[in-house]
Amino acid sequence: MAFLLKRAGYALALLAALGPAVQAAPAVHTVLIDGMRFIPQTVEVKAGDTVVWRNKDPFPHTATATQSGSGGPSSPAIAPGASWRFKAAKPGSYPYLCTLHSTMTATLVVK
């Protein structure tokens, strides 16, 4: 019995040592800008994840939080065929739009 308890102790110590290594790495999520809209309309990510806006339209767009200073995205103009990356650091819900085409709206949710 003592032998089994000792082995269990070693197994728990090994799991504790590997714990940080088995945590999920931050993910990368893509929002397409195509046909004058953001796809998907709502993207949910975890804090620490990266969101990439990829512009497939033939003209520039932005991805800018409707409330400045909120911690949401604030891109420069994203040229046709280009992309822009944003690391989602602060949990919250961030409605955003294209400042060049204000009818284009979507929401980034950071959990």
The other form holds:
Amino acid sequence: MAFLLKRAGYALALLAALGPAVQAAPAVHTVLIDGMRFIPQTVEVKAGDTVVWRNKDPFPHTATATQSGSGGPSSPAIAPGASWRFKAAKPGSYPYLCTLHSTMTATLVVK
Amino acid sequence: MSKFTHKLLCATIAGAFALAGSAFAQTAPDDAQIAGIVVAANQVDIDAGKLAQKTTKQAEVKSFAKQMVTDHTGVNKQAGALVKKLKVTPTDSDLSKSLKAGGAENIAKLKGLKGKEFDKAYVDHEVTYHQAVIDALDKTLIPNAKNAELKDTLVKTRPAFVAHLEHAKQLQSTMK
Ligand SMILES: [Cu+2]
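For comparison with the form predicted alone, would you give the structure of this protein in the form predicted in complex with its partner chain?
So here's everything in the complex, that chain up top.
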């Protein structure tokens, strides 16, 4: 009996571990940097998701939260043709820009 | 740099573009000439940026100059790949020639300056130059580009010149 209970316990623990993953597998969202724009302008993701910025321009850009230390993105210079991955952990709305070309602005929303 | 020489320089650049503009009123540039103008325009700013990088003592001016070299080199690499693909050879025109002449004149002038005078002359010229290239893109290059990919590249490059202009203006405002 004790053995059976133990097994049931394991099964429950296993279900609990799998459960959230089945309900909301972390997604990967891509933001294109093309023609000096972040596309889309606003990207909405769930906490735990990954956002990938892909630079299609012929020169480097950054994706940098306007408020530093806020939990928003803070990339190094992303070279032409390169990508930068960011795991969105903390819910909030993060306006960000390219520090090299401050005319380039967009928003990341983490739900 | 004296107010007079600055005015003269601006007038020279404006004059060169006006002259080129009127020349185009009769003969619009073809794609090969447009490619030549793009390459010349970027090269002029790469040369000025390289000189500024090694001459200036100011961190903001140095990082701006470094970025100009990086960005304009990137645009020219892209332009080079495109003309290769389109089998177009960039050719000279009045505008490309006046751009090169203006660039050489700017370098010669800058080489005689140092310190704050150098920084101011460099940044002032960057403002004038980027504005002139934006005007050329709007009035001459984009409207006359025949090849769709070339036109698309010009349209996508324009915002970089706008961002550089804003950046140069912001630097200029800290130097008054
Ligand atoms: Cu940028």
